[in-house]
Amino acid sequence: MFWRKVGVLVWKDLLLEFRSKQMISSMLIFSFLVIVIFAFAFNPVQRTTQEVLPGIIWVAFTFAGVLGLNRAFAVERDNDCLLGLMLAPVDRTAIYVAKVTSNFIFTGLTEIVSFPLFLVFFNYHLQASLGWLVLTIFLGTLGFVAVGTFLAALASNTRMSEILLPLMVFPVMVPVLIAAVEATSTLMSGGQWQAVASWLRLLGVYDIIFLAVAYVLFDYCLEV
């Protein structure tokens, strides 16, 4: 019953972004943005280039995921139908668990549509495991979404979220975003499983503790 639940809220999320579309163009645009203005800094052919290309991917994961979650919770702040939300007979962490979905759903059509824009821009020829690749950017998506989402919501109350949020994300996120670029980067230099192995526990531990605690205390956020 509480995935059903979760499934209808996520559903309409999908339904609403995709009939307006303004935070996955959003998100897109900047991505676009990021590639186009590193790529003519950056001389492609230099090896300079091919040791910062995994911060700058990040760089626009990041950014652009912070757009996201600053319209996560618009519609029902504008709308006033957060209240309706919580009024609702549904869990309120179900609320929670629905939006992570809807975040991570969102940022990660994003990053599928950009990195390979990254590397074509960049003239880079990818030498990782496109599996532990995937992976990397899998974890360090999820945090990044599990802790912004809870934020989120703490900062909708507030007149100056859009100010707010990145102020509260980015230094929370300091351990996803250094172990996501430092095994991004080692995968894309061809290194393997071994090299990797404790920046990937080190996002999975991340992301099992951000998640749990703030699904404990997602319910006192809203009464913020």
Second form
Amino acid sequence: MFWRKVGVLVWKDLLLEFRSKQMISSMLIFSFLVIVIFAFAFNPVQRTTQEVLPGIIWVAFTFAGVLGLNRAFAVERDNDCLLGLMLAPVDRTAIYVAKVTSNFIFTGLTEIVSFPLFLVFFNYHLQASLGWLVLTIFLGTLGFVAVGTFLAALASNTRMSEILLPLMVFPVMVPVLIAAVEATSTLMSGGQWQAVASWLRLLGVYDIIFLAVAYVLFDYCLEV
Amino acid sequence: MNDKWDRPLAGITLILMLVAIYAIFIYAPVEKTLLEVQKIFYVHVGTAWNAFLAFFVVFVASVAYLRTREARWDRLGSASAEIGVMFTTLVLITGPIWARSSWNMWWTWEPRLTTTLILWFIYVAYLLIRATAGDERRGILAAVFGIIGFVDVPIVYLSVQWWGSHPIVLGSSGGGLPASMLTALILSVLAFTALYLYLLRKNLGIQAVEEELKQLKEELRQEYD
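The form predicted in complex with the partner chain is what I want next, because the block you gave corresponds to the form predicted alone; please supply it.
Full assembly next; the chain just shown is listed first.
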């Protein structure tokens, strides 16, 4: 029952987005723009730039992701949709799980499109085992979205949510950023999965802890 | 605000501060290699200890507020966070000054330093939430973030530790601290703890007065509108 309700709520978000396509297109253009900006800031031809590319990629992912998170609850403010959601006969936690899922899908789509663009524009020769790379990006994105969605709900109650959200998200997600960048850069430079196992475990533990904490505390964020 | 404890606490804080200053500058010997610069260590540790204490109090107050919804817990969290941010700022200022002469660099991305810096960011965000949330929701939102922030700290510490392909820091006064230096350190920690308690009570007092003022204004408004 719970998952059916979550499914309906996710479908609502997806339908809304695919009708307007505003958020996903802004996120895509933004991460594309980050690529271009970084190409100007750090010369793509130099070896050092190749070495820091994983970091650049995660900066683009998280910055574009924050754009999406900002909209996640802001759209529900129009026409008092949030009140409607809260009056619907579903658990508040179902709303959280649904929002995490839809934010994950939007951020994931952005990543799928912009990752190859990074490789192209920085002429990067990828030697990674793709499965482990995908797992790393999956776990990193999940941690980012789990914390981000929760804090976006929190921030939507304040007067300057757009500026406040990144100020809250980035300090809290420092572990995700460290683990994801380290694992990605090891994998992208041809490292084996054994070398990144501990980072992946850290990401997994972070994801579980913050999904659980957010699950428990989410009720308080949406109280009227 | 009933301030039966105000004067005694102020007196104790003042005396402890003076004693600590005496202990730091006159009683404790000058360190052989770092000379006078080492004195900043006592202030640094004193403020750092109290910053962590303050943030722990924020966490406890946050949990208590979510459970009981009593305004006093909310005020305690707010007061403690403000003082904690102030102490952390002092830690982040005194740290590099000391590090420059003892490790020959201003900053190193070592777990304790990095975690302290992230703590500072987290609790500045906490104060921003308090400043920008609406009156009736402020307490809950801040309490929720107070819990999230506190849960995050050990994970940040661990991840920075694993990340550490950076210089390992050896505290200049590592394990064996001479007795007189240890005495000065303990006195300094006590003095700053007393200062923390004093500031905490003052902050709570200010909040109580503000609350009272708001109620008076409301009463006047109803009477003359």
